[in-house]
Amino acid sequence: MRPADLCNYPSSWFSGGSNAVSDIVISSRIRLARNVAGYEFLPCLSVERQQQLHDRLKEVLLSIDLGEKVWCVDIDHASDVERNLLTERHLISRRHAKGKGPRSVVLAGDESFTAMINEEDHLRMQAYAAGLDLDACWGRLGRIDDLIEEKIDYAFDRQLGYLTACPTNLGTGLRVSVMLHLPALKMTGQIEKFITAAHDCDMAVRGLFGEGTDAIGDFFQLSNQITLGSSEQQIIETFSSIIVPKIIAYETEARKSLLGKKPHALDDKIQRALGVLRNAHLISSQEALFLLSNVRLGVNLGRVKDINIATVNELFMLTQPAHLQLRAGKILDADQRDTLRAEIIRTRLSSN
């Protein structure tokens, strides 16, 4: 399997989900940071030692049960557009894509699990699920982590826990995150309150593509910043039962407010977005995300009845730059991408 094989369909965890809050919580992710005992952190390793470590971790990962159709991509030898596609699908980080030296990503065929070798830490594993389902993520990731630890020794300290390159990951090495769609909080001017409250609770708020990105299309990634002093289950439970339900309640209330107080303004915004998407012949990636966000809200609120949510979710991912170029089989300039993006959106929305 190759990265190009992914460009015609969305990731399973981005397909919409079936639980009651999937209109607001797009997906769940848990990431574990691990380092191998006997090896320095990556910046202190020679290229030869990095290669040795890379080969050992790759061998271990490919020897355990990661599900069906497991495959590996050598990031150092992948093309720029292939790296960008893996980033767009959240299978690797931007840091991993732009790094240097021996590094790879091992993936489950359904994209529910990825393992980045030689990213910031020796090993960064991620498990994904559609909607709000952190327990499923942890069940998958915890099992794989145990299997790996049977074959290699992790760098671990009795007081500090798992040793990591970044001190904020010390302890469990666990980061829990959810991808949220919060258009109503944005429309009602309450999004800054959400961001401030998140920071006050030691949460990080990032954009659609993670660290260093803006919240384009009203998508936000919310994650814990502190891993030391709490168990994995405590972090997950706090996130699932306290933090995320509060945000869902805020967004739900904001949507009710829009429907009750400003239904015409809401419908105007939704229908204008739909009109542009159905008729535009040039549309940028940022504009598409913004307009699709409004349409997604319209579908979820029942204001748009002739488009299903799966189609909207699909268009968010498949119209990203690397997806378009791999689908076309060639490198496209900005105008060519904008033309192809508009054509795909028009076609999908007219056939829905």
Contents of the next structure:
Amino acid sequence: MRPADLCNYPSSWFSGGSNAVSDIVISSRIRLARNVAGYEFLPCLSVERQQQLHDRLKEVLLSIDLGEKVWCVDIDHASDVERNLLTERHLISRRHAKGKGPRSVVLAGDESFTAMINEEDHLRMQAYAAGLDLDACWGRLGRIDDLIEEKIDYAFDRQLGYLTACPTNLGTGLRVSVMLHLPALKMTGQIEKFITAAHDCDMAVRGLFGEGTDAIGDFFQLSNQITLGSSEQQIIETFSSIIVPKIIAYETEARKSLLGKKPHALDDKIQRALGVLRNAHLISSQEALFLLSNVRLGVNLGRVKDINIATVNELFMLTQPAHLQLRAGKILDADQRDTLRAEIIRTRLSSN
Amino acid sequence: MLCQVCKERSATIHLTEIDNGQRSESHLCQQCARQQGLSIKSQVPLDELMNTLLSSQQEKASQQDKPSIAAASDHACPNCGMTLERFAKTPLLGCAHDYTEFQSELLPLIKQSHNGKSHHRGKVPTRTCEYDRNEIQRNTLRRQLDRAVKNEDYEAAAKLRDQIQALT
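Which structure goes with the form predicted together with its partner chain, now that we have seen the form predicted on its own?
What follows is the entire complex, opening with the chain shown before.
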């Protein structure tokens, strides 16, 4: 398997079916940060020792049962467009893509598990699930973490827990992140309230593509800021039973109120978006993201009947710059990308 | 609305207090609120926090005019060579031992970024690693060796290599 092989398919975790929860919660992710005892953290680790550590971690990861379809990409030797593709699919971080030195990513099970070697920490593992299913993510990640622990000594301290390069990840080293689609909260001007409430609960809100990105097209990533002092189960429980159900309730309420009070305004927004997407010959990724978000809302609310949700979800992923270029088999400039993007969207949205 | 204490900056903290059934409102800016001892939950980036911490230490040092404290910012971890100044820039540490080496400086920072918590709860590795006393010394020698090779001082490098091997 090569990265280029992925460019025609959406990620399994991004394309869950449609139900009341997965309309709003697109995906769940848990990440663990780990370092190996006896090795300096990456800012102070020589290139030779980085290589040594890289080879050891890769060997250990490939020797345990990670699930089906295990493969590994050498990020150091990958092309820019391959790195971007993996970033667009959330399989590696931007930091990992842009970094230096020996580093790899091990992937398994239709991209629902990834392990970055030599990122900010020696090992950063993440498990994805479609919709809201943090227990599945943790079940899987916790088991893999146990298997690795049998072969490697992690840097651990009785007081501070798992030791990480950045003190903000200390303790459990666990970051929960749920990706939310909140178009109705945005349209009804309540998104600021959501962001303030999230900050009050020590949560961070980011855009679709993680740190340093603005939320575009009504997609938000919500994650915990605090990793020390609460157990893994407590952190996960806070999301699954307290925070996320509340957000789902607010968004659902806002959708109902839009449908009840301003059905024409809502339909106008959805149909205009669809009109542009079905007819445009040039479209930027930002505009596509924004319009597809409105169409997604329309499909989920039953206002658009001739398009299924899987098609819409798929388009979010397949129209990203690196996906387009790998599909075309060559580097495209912005104009060429906008043309190809518009073409793909036109074809997909008219054929069903 | 202007802050009612300094009357200069705009008020961003709006506090409603009810004392003995008496309701009072105050409108303050961040700085004045902090001076009054109100805790403000805001997400300060770690590097900013670290810089404040460092500069306050340097201030203290220059006030007391004690070179020993001023030297604290040159204090390097014997295992990885990390200094607090370098950490403040990234903010990433150089090795696990930094948490011991810079404990007194890091602990307030850790508490601040984890809502006052400083003790791990949750998963503990089934097999905890035996502390290797030679590890730090070995890493120190390893860094000296890298430097010697870079300077093409092969005589020193050979000696260092022997020392490292003797420790293993």
